[in-house]
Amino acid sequence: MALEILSKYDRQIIFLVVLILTFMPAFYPIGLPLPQYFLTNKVYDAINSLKPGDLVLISFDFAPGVWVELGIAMKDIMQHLFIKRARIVIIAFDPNGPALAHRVLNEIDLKGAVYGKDYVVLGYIPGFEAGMAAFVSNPKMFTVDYYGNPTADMPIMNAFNTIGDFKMYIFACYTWVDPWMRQFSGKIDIIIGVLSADIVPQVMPYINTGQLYSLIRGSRGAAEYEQLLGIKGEATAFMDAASLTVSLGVILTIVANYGYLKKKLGGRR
């Protein structure tokens, strides 16, 4: 009876319990057990060991389109940062950056932290990889923050002078990654990239040598960092659901089949 009821009304029901499980998880994370992917790991071993007061450089190269892919990861990092009480200067080589880093900002619990004490959104920096040499070669070429305040009134400001005093570079860019390797590598002890996971293959190499110290896969990547932190956010709901209509999938093959190889045999065994 209930194979004939789910052969008649076969999409609508479908269709019903897919609508369900994408969108209890936004409400009601569950937290579904992950793998955990060595490389977030390390991120969060990096990130876990820092002392307060530890200076973090942080660029934003992403565009809006691929928030789900970056900026819910870079959120759970920065949020990081924020309970490790690192010092973090923010930038960016993308002009959409500083937007979307204000965003993170306005999403996250700042931990009591000061603006121009302990983090800064310095802006916006032309010209890509020229931007990024001029960026090496003179941390402190910005004299207005990106809301226009003047930096020379900002302790933080005062807290480097090269790029070699960051503790560690955090970057999130959905293209290649060869301009902040060339750029940065070499320069700062640890780098950290926030990539999309079609081009992890591709910056393996970088890892292998060091030039890359370690990174988080997109949304995969946030989802298992969230579980290192102990909180279900945007990523956890995300993967939740993909991982709730993939079961779904998995078991309506199984009771199709079954329903088919039934009805084919008439009841013989």
Given for the second form:
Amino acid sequence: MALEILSKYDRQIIFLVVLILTFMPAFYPIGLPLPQYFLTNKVYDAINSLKPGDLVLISFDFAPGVWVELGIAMKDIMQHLFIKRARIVIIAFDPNGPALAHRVLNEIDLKGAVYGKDYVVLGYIPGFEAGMAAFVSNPKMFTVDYYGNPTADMPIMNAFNTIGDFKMYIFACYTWVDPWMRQFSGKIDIIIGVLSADIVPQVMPYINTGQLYSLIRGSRGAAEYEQLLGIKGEATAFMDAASLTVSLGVILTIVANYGYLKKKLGGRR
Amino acid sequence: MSEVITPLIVGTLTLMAWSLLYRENVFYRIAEVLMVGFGMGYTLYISLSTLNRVWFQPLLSGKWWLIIPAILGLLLYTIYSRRYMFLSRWAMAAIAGAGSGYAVSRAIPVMIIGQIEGLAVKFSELSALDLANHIIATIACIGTVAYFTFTKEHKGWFGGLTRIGRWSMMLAFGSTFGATLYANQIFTIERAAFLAKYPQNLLLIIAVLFIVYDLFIRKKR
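The structure above corresponds to the form predicted alone; please provide the structure of the form predicted in complex with the partner chain.
Up next: the whole complex, starting with the chain shown before.
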């Protein structure tokens, strides 16, 4: 009976319910519990174990359209890196990457870090996988940084000669991670992916083999990371609505499959 | 002033794009065209500035050999000429050859040997749950490979194995679908959180009034 009622109405009813569940927590936060994922803890512990001055390579490989999934997570992670006083080298294999890195640096507390000494934004490397291979074989390929400053005068550029000098590599992307794994796996000890939640299931084989040390799964991972950092950031604010709408998705999937099976079995009889 | 105007413009554009959820309308079309236009403009700017930084400036500073990739790049455009289109294949060959070379040489150690190494573990070092997970993953892996074997008919014990492969893939696709649902939903949630703030929350009232007015007009017709 309920199924017949549901099938009578337009899908706009579903849109409306999703919109209500999306907006409701924005006006009235519920504060639903947020269990920690073990891989988020692993990222936190790895960054927490860094010593001041350790070199970390970061690549921003996503477009502004997925800022909410990856940008917020990168903000939280980079904030942690600056707290730990790691030295950070930022590159990008997406043309939008350097601008997004610039935005992150503007929105976090740099803890007194000095540009050129403690961190640098080197810029975009074209060619995607060919660019990755070129950077891995020669990380000092940049003669000027993203802002046009000569890199030869920067103390941080003298801190590394080969890719193996980096203690950790963190990349943020929203596509299959195969190119990053192909070019960086085995070259840097700890590789961490900040990934859009939809590609996480496909990445698990790399986690199981240890080729990818750990990952942050989009905004959900960012919210978990904010809990570990003890801050109530942007990602935490979205989690009530995320839990409600995903629960609705699960309920609708079960109802639709129940209806489908019922119809199929009824037809057979 | 910009603290009020900018969120109002952004909020209006968000609601114009969302208006498609109600029905096809002119506001959605305007938002769509603006999105494509701004996107193309931005991409063009990024492309030209990158070309300037990584090619034109180094070329001016004396790196004359950078003219070679430029010539190869220009050869791609010969595809529009029937007479000279064969030249575009040279450029395509260079791109495909370099890409394959970089990818394939690293795919074997990382994606094949590395993954096989991951399957080969000492059972005595695993916990009961990890062992169960490992056995399931191994059977699913063999079943999935069997499913894509078309030189043997999927019957008997082999048919059973391919069925395990098919179920494994269905579980994997289901898991990916769930994660995709979540990942896409977060974009709406972020916009909702933005629209819930003042002054852009006033736009929600205007949007509701628009829909009510439209429903009233349509009913009258």
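Just so you know, these numbers come straight off a predicted model, no measurement behind them. Positions refer to the first chain, counted from 1.
Shown are candidates T209, P33, P64, Y147; the hinge separating the rigid parts that shift between these two forms corresponds to P33.
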